[in-house]
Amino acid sequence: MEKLMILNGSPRAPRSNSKEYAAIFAEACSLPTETFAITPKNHLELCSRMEGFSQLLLVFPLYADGIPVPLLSFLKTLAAHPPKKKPVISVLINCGFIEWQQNRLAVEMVKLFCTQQGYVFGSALMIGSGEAILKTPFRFLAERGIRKLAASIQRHQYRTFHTTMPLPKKLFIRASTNYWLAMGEKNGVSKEQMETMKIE
């Protein structure tokens, strides 16, 4: 019987976006699933899980243009500690931009990692505006976007999909930044100290 593990790749995994993304996931699959968050101690552990698993779903955000570093050290792990049945491996990966091309890059380094260490890739999701659609009326598309991910996942007819709001790009950026702003005066910072190069 096929099963399915989800892995949150998230450095805010425990209240991060992709934690609601998996968990939309798994009530859209049919497989039976398992999630688990990826932390600096468990990588031994989630290796050894793995076992049990014909497909595995990976995901996370975009972090600068590519893997966040959670995961790349846990695929660090896999690649020194592999099942002796590898699963096949598929994404669903937001970003906080409008463009969901965004995310092609980061796919294409879990592709990469699949040919070097011989995994068979599954299906990818790529979701924009990742950060912001799950609280608008456009949730839905992303919801559509997972529904067809866990479909061709149980099909095993693997597919590359993705979506996001569809709103001008400039709209989005005053939005966004209007949001930013308010998030800066919640917690004391102000636009000029957001827009400064220094780091103390």
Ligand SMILES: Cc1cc2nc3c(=O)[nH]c(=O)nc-3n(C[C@H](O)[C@H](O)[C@H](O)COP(=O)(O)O)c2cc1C
Second form
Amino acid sequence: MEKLMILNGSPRAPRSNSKEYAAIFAEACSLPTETFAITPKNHLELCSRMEGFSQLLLVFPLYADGIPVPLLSFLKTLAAHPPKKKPVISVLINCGFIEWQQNRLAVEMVKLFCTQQGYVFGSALMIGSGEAILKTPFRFLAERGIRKLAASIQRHQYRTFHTTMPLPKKLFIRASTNYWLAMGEKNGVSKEQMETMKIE
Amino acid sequence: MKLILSDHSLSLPPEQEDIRYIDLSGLKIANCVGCFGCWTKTPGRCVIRDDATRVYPLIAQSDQLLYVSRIFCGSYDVPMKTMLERAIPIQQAFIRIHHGETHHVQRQVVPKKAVIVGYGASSPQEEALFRQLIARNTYNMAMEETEVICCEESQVEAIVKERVEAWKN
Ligand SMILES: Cc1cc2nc3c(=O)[nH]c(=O)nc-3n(C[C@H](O)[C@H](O)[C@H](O)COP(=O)(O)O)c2cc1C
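Could I have the structure of this protein in the form predicted in complex with the named molecule, to go alongside the form predicted on its own above?
Up next: the whole complex, starting with the chain shown before.
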């Protein structure tokens, strides 16, 4: 019986977009799933738990054009402590910018990990505007992408998917400016303060 | 100013006034937790007050960078990646179009020439991926010119020394 392990590699796993993407995936997937957040202390436990799963889904954000540190560190531990039976590894990545293409390199990095460590790479979904999309009317696009991802993993017909908000970049920038301004305002910080050129 | 940022200690020619050398292995730097406090709470300042807060201002001020990092999975290995993720206070929350893509507006960040020395790649594919990563970094990290040198760990010192000598001339 197939089972799928979801690992949340977001540095802010408990309140992350990845958590929400993972929940949508678990709902859409017909295989039994179990979700875990990667923490600095549970690497070895996750490696041994992996033993019981035939599929692994890594859900994480793009950080500085690559894999965020919590997941990168976990991959190092996994390389040193592989499960006896290796699961197929798939990826659900989201990035802040509107271009889903910015996620490509991080997916390639996971593929390289698979090649180097002897795992089969499965499917991938790359989401652009991932910080925002779930809070907009374009949420359905993310959900649709996640359903396709789940179906491809269940059927072993592995593929790569992508989605983003279908907005002109200028409009995306205007919406994101408002989003950040609102967050600043909540903290009592003005636009001028947020625009400071001073560092430290 | 010129900055050498390395993931391990290097024996370098005597320090010069405009060259700063930082060995990340001697610093205490936690990973970014994605709170965006540096954009929306205390703009320009990270809320985690550890050694990273001394490093990202130097990254911003430098016009020449020399980064030394082990390569893992085609990425910077954990120590350097941790520092680079912690450097987002040098950007603003606000987004602009840059090279046809959306990217953040930079604060007072000097445009840079960067030399990136990556060591320990285990295959040509891994090296190629690392080079692509640096090419992408140029947009987010104000690098105007980059040179990537992939080598064995044993070659790092000699390469760095040569670069530092070249800076002096
Ligand atoms: C340190 C840091 C670096 C980031 N780097 C990028 C990047 O290079 N490109 C991008 O599109 N988004 C980048 N982002 C934005 C995140 O990918 C985005 O906010 C995502 O939705 C976070 O997902 P999460 O809530 O699951 O952690 C970065 C965010 C942080 C905090």
